[in-house]
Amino acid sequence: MAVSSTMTIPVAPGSPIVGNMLPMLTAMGEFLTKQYLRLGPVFRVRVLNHRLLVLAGPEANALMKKQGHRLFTSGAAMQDIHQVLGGDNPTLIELDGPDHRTMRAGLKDGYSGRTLYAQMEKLVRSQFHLLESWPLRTPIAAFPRVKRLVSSLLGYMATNQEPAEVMDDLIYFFRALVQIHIRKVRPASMKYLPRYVASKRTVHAMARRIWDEHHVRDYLERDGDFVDLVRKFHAEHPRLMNERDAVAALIGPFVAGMDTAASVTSFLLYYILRDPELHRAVVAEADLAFASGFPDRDSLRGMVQTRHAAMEILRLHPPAPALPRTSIADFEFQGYRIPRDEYCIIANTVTHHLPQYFPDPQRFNAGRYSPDRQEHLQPNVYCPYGLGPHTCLGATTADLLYLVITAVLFRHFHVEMQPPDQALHVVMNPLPGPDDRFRIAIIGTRYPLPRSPGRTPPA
């Protein structure tokens, strides 16, 4: 592609030393948007020696979903991240083109809803006990708790192990990981200090454990899990995945949705005990989904109001608000030259904020997206889980994870914020989040467990 154009490309204010490394760190979202607004679609960041090239605004979204295989790749960004992960080939998230696809489409179903479902009672009573132990009527930080909450399911669903031994170092890891390798706002030498080292240790051992134990099972069959899918792949792709390979991959559901769903989740329970209107219908739709049982797809897509509420929290708080890339080719965007092997940010949740689409874009309406309003359909617009050939392959899952946690906390216990007018504080540790300020209280117990299928009752 000829490009020609000599327009300079404005920069960011910030810090002689570290430029704008703090915005950066604890508040990008807002950061990014503010410089969209004030110095337009194509702008530099600075953070400590990185000079980052950032595209925003629906223009950099279009661009994304037409022309993103063809002008930019996540390798080159990503492409330390195998070796942290302890393999020898690019993981899915490194990969483009032809094998990108090979894999994507081989791995698909481990991260979609199908696991989840297979596995509802099970992930059900996991949530239930877990629920149950936290202390009555004490306040207590909700986001740290909705963390290992959510670790434990996706360990369940995954690997048909809870990772509770582990838990603290996959937090540390994975923090870690993003800040250095992802979002480069850590400088590179934090992975030779010695927690870092430790945690990473142990967290490849949990997988190779997982990988040595577990016995292999028809996929295909209702308790088949995220393992017997890497095996099989492993198998049929052995240039794509050796075996170190897909011993790193059974990490990726832990990577791809700890701290994204518990992000998110712990947003929706704010928000969601902040409004008593809200909080009822929350928890009448949960009545409503275990109607009958155990909940299933019907019934949990019946949660329409939480579901509504969920996707405000995506376009608020989303968990990724950019998304590092790095250009394979010269090109022009909206009169600037973008020139090749240029590590790129593409703000894609830029418009999530603009006023044009979402009126009155600071404040919580989950209205937006009734049938009358759809505010999310705008092209280009609205897009929490990325665009193009990446756009995050476990979005279903997530998606499932805050309904049913949602569920099973509001149809079987009573719960508070304490206290209950909290304003919300929002910190990047690493994805956003609500400080521990947010405090949740569990008052009571309102039902016990259904009955599985076919259990006789105690007499």
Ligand code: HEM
Contents of the next structure:
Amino acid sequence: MAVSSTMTIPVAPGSPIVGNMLPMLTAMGEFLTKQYLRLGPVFRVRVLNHRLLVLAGPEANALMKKQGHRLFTSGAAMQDIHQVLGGDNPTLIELDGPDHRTMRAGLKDGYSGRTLYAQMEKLVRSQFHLLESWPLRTPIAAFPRVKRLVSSLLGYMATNQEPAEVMDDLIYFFRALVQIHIRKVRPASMKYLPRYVASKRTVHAMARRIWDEHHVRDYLERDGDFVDLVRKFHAEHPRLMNERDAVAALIGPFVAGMDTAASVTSFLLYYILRDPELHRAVVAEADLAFASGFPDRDSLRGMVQTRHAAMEILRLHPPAPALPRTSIADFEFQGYRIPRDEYCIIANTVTHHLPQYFPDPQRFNAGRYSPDRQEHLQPNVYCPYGLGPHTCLGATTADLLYLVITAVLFRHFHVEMQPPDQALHVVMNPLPGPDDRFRIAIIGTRYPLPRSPGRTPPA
Ligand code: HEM
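Same protein, different condition: the form predicted on its own was shown, now please give the form predicted together with this ligand.
Complete assembly follows, chain above in first position.
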């Protein structure tokens, strides 16, 4: 249907006081998909006093991919992140244009997970010991525990050590940061709460300590890590990253990776444990990953059914269902005039729920990614890692995180969901995950850890 550019942008119905805060807080993906089906590819929503213009559907995804850099800035939407992290200049996600490209190229390798693969034995041991400390044969809520597993792994990436003593502050701080500053579903006044202020202080102090204690190495050395890379970037580009910014950048992997990866991993465990056939397949894949000792990149990538299950979770429960932006040009989209300086959200995952692309879209079906179907390869419809210039730099790291956790858990422990037929209830904490009714119990040990390569077995 031809539409005139004078068409009025429709508004999603909501409460006169808080607008659409409740559905945006509790079920953003579902809410945006429903509005897309009712109102079309452009509509407005309101969260408290924030007015948001939503662009959704395959055309919005194509626009973002091809013209995202020209039409939008992410800086205005995320502009206070660097201050919250203790820096003076914009972080990667707040930058645009040439400065963004320079920083992205400089940090890309560090975010890629390469440094984590090099520390596989340490990662596996840390996960094993955390899992071993869970009370035996006692059902415990999975989502909070998974967050600790993920933050331990990210600790090795960002700091070369496990952030055990600051784990609670890390978890609290990032949940509040996402809610207040990124998703803007909590009032800004929340940042004055004593708990928030204290946890922020602890996280800043952790980053400063890592910076001060880290010995400068050449990143190109085999064991160069994320901190080396940030140091190198700071030395080469002091205008973009002064020392305070560099210290703040060390918190980056936690901001970007902790809640996102914990969300996917928690759902993954749920779907594995509720389906005996998938459970058996994952156990077999975990055994294969450990067949020659500690896993490596190839043996983890060989966990194909686990990976397809995770891809299906990223479709069905995307941790980042929409991308916050501000328009920097007047333009026309699908017959509507989009004015500049509008706070927009690109609802990049609405397409994940449309039956014309993913038949029976609300049904979990990892078979969609089998070589004969590959539904995710249709253009502009499967984009859990975003689109355009800010597309996720940590997608391969995310793979590694959920694969390591799954491999260690199912290789080394007998695990059950209790009760075995527990229904899934999704909670936003701050990103989607199964609520605390999803409980898992470790019933016993299957295999001990492999011996370290080169370590002599006891006589
Ligand atoms: C399954 C888990 C993850 C999902 C679904 C995810 C999703 C996303 C999305 C949608 C964006 C784009 C945001 C935007 O355009 O506004 C993004 C950006 C980013 N992600 Fe991820 N992410 C995940 C895990 C990770 C991990 C583990 C890391 C690293 C430790 C990471 C690092 C980054 C970085 C650095 C950016 C910013 C890139 C830039 O601004 O150029 N992500 N992520």
